[in-house]
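Take a look at this single chain in structure tokens; it is the form predicted on its own.
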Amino acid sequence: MTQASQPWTPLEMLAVAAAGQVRDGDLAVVGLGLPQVAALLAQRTHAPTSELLLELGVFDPHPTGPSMGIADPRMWEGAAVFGGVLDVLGSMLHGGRVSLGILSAVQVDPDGSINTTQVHLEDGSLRRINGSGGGNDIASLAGRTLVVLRHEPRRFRACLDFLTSPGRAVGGRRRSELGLPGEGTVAVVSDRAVLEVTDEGTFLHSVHPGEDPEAVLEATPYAVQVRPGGPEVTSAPTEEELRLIRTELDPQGWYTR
């Protein structure tokens, strides 16, 4: 059985796998879309004491319905504090208080650095995207970073078209050499697998139910190592996780369909 024939969508699987990376007690800054779905799902399941921060200044929101991004006021419902960008990206991130950042990416490299700025098209032209926003601050200063993206070969690049936000290393130099705190990117979660990013390289930690490890490796065109015994199989979504995604967090399917 392939993942496509499972009773969940590949992006629902991605959201569940990403939520599994959130620890109880985390203070997390999240990007829009799948990162917010994953963080809220974790908070409502295995990580009830985790807290969310939105870069525009919202502290610990508890929305009761879906929202179209972090700037949608529906995402701010139940917040403990309404501050500003400097409160989150300044006092919290620069103050060393944020344990986790969850970011989406257009491209990712073996060190977990990401590109959300521009890509080279086949005709040689450049396509500009949204840029950093708060992504560089989050990747540079959070205790650890989680990257989420669709598993397409063009997104996995040995050399990024543009370096927007740093991972565990940049240009062969480790974070400590660059004056950056924290671990950097610890995992890349796609709709097919979980890649563990370490100082020793990238490892295929797990493949999602129905996925073939060799096919996943073939679709990841940079060096990915496999530990003895092979990769694990990611835990399948539970009925409760799917209920939360489909009825509360993303009922319109903006991010998970």
The other form holds:
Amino acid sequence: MTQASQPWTPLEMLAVAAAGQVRDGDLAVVGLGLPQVAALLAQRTHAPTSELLLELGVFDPHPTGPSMGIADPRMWEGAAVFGGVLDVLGSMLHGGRVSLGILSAVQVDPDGSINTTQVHLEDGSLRRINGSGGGNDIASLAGRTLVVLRHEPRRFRACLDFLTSPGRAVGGRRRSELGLPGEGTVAVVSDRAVLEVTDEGTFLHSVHPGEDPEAVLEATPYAVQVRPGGPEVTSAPTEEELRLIRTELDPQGWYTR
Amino acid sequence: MSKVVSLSEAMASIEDGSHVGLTGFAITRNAVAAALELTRAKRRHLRLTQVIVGLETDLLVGAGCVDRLVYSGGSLDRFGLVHAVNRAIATGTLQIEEYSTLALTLRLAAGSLGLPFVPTRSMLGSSLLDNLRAAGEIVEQTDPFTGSPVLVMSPVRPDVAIVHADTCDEEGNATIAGPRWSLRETALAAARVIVTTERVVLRGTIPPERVVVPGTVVSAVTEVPRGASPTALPGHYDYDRAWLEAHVEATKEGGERFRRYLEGMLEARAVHP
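With the form predicted on its own in hand, show me what the form predicted in complex with the partner chain looks like.
Everything in the complex follows now, all chains and molecules, and the chain you saw is the first one.
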């Protein structure tokens, strides 16, 4: 794989590409893991007035080091407010104030719906994972949603094993018909590419530096369209972005190595 | 009137088959000492409601105390999955009702407020809804004002909730530092609350605006220093990394390995109550 020759890891590239989707001024609820890293990276670079919320009731944290997840008190450092679920997922999210959700997924479908609950293994057994937590609430209610996951063919599914959190449509029914506000999933960011999710289907928006578009499409076993002129190349991580990830946001490489 | 009792007395008031609300979150503020006491007393057929499960739930399910779990997911963050819970679900020994975090918190809030039902726009279109419709706790309705689809959920009222508080006065007025997730809704939804706490203090020493769980709903208070360990208690102690790692290994393997781990944990707690 050409990525081996890059001076960054595939997951560092994912974090940088996901951060690139955050806009300055976004009010974002983020899930466990890579979404935390991506949102904090955006805030430290091009989106300084973006604000993070954590489902357990934390407003605007500014952690100075890595954490084991959203329940790790290290992640709450520098927070403005400690409230509860009804403040963050209730008044902020259900109340219509949250512009962006960032979620990691085990499986994703062409509408950008995701599975974080369970996977049916080939031997017929069931592998249970984390479940929804606030993921379903975020995907259902945020202004727009960003999905991050590793680019493995088994994760890109025409039909999910379990639809934990809805994307732009479910079973051909649009969000407005389902009673859901917001746009739903706008992008799926992997360690190889950025897929743009629209009401007209999924497009290969950009491939990461060194990636072959044909190989990416082959590793994405559902219908992905390519616009005339082909996909762009995702902007490579800057030195500052890599420095932030390696020295402040994820020095142990728990999420990005 | 003082409600201070021993941990074993407090936990003995929870009978087999009770519906218990738990208030830890993943690797933080779990009522571990209380959960171990229920395990030691071999409580059976419990029904648990907990918005985000963590170590306490994994212990109780692993020890065979639980028949039914109402929750919205959970893990031990980066330490790993709740293997005991997940295995019991996969093998069918644990019945579940699975929500989103907000939906279950709203059901508890409805329980606390005595509301007959509560609406939400979460879970529309999801597999969570498909499963819950069958359970009969949730109905798809039309919003009478806008005509949009909306979900209507029944309230939840546990028999008893367990909270591990930073400090608590002898009448049960308890403080909680840090974010409170669904702790308050779970406590207020329950018919009564048992508080375990790092430190029992005198009535009048906690400023009223700092009380998160009012003593009015509390039936018992028990002092258990480090009662949330090996999970974290913000402002008091960090999570115990080695212990959480050992838990994940023991639950991943299950069977005899888990039994030995649980026995070791109970012995350690007996020496340092």
